[in-house]
Every structure is written in structure tokens, then in C-alpha cells.
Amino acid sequence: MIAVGSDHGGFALKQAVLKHLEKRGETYHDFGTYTEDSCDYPDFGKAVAHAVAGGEYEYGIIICGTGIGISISANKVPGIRAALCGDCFSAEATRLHNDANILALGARVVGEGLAMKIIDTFLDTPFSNDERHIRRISKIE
């Protein structure tokens, strides 16, 4: 199950992401925002992060204009490893090496087509379980 959230800057891309997740057969919950009215990205980044950290959701996808602010907000929640990715290589590497549990996207940075490829890469890449990566993740925690 995937938790999804965005601020107003990521709203349009989030709508496309939800359709893409449906096509993939993924189960998700939309934590908002539900309009393009101005709002605060920390509210949605933290809502998704708490849902993932609480174990209700395996992964999260969060979106704001750049992806920076919302990822910083999500990473304040213990147990969260939110990664801002603007390319497929980063999405693959963060799953393999960091066991990232939340993907952050910048709606004003990546186009819709690339965003969907990044999402597919993130969701389809398992954690490597290599000892060195496990050791490094525990140092992050």
C-alpha cells in the first residue's frame, strides 16, 4: 500500500501519479491536498511520513514544486528515509543502497513522463540487503 501526498505545487502531478498507480494495480491512499489552493507542504509530507513510519503503508510518494521542502519535512519523522529523485538512476540507487521508503518528486523539475518512470523504478527495485548498506542505514537511524 502506498501513501501519496502533495502541496498545491504538486497537485497536478499527483493526480497523474494516482492514475498511474491505478494502472499498476497498486493500492494507495491520497493524503491531500485536494485542490490547487495554496497550502503548506510540511502538512502533507509529515502525514505521509507518519503513515509510512507507523507501518500502515509500505511506501510513500510526496510531491511539491521542487520536492525539496516536502522531503525535508518527511525526513524529520523517525524511521523515514525520503529520497528526492529527478532521474531513474537515483531512484534505483536509493532503493538498493538506502532502502528509501518515500519517494519525493519536484513537479516543477520533472515532467510527467519521467516522473512515472522514476516511480516505476522506485517501486520495482528491492533493497539489496548488503551488509554494508544495512550498516550505513543504521548509522542514519
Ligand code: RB5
The other form holds:
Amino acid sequence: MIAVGSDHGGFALKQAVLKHLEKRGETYHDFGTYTEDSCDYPDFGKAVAHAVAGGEYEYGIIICGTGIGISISANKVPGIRAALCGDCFSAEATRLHNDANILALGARVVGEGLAMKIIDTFLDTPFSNDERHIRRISKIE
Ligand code: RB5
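The structure above corresponds to the form predicted on its own; please give the structure of the form predicted in complex with the named molecule next.
Okay, now the whole complex, with that chain kicking things off.
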């Protein structure tokens, strides 16, 4: 189950992401925003982060204009490791090394095609479970 959220800057990309998740056969919940009206990215970053930290959702996908504000907001929630990715290498590495549980995207930074490939890479890459990565992640908390 995937928690998805965006501000107005990420709204259009979020709608495309929801369709992409449907095509992949994923179940998800859309935490908003639901219109292109101006809104505040922390409201949606935190809503998704709390949903993931609560354990009901395996992953989150959050989107704002740059991906920066919403990822900063999500990372304030204990247990959340939100990774802002603009390329597939980073998306793969953050799953393998950081066991990132939220993917953040910048809708004004990446095109739709690249965004979907980043999402596929993130969702399809398992955590490495390497001892050194487990140790490093434990030092974050
Ligand atoms: C909204 O204009 C914009 O500031 C927001 O989407 C995001 O980029 C903030 O980090």
C-alpha cells in the first residue's frame, strides 16, 4: 500500500503518478491535495509521513515543485527516511543503502517519463540488508 501526496506544485504530476500506480497494480491512498489551488507542502508531506510511520503504508510518494520542501517536512517525522531523487541511480541507491521509505519528486525538475522510471526503480529495489547499512541507518534515528 502506497501513500501519495503533493502540494499544488506537484498536483498534475501526482495525478499521473496515481494512474501509473494503477497500471502497476499497486494499491494506494491519495492524501491530497485535490485541486491546483495554492496550499502548503508541509501539510501533505507530514500526512504521508505519518501514514508511512504508522505502518499501514509500506512506501510514500510525495511531490512538490522542487521536492525539497515536502521532503524536509516528511523527514521531521520519526522513522521516516524520505529521499529526493531526480535520477534512477539515486532511487536505486537510496533503497539499497538507506532503506528509504518515502520517495520525493520535484514536479518542476523532472519530466513525467523520468518520474515514472524513478518510481519504478524505487518500488522495485529491495533494501540490501547489509550489516553496514543497517548500522548506519540505526545511527540516523
Ligand atoms: C510552491 O510554489 C513551491 O514552493 C513548493 O512546491 C516547493 O517547491 C517547495 O519546496
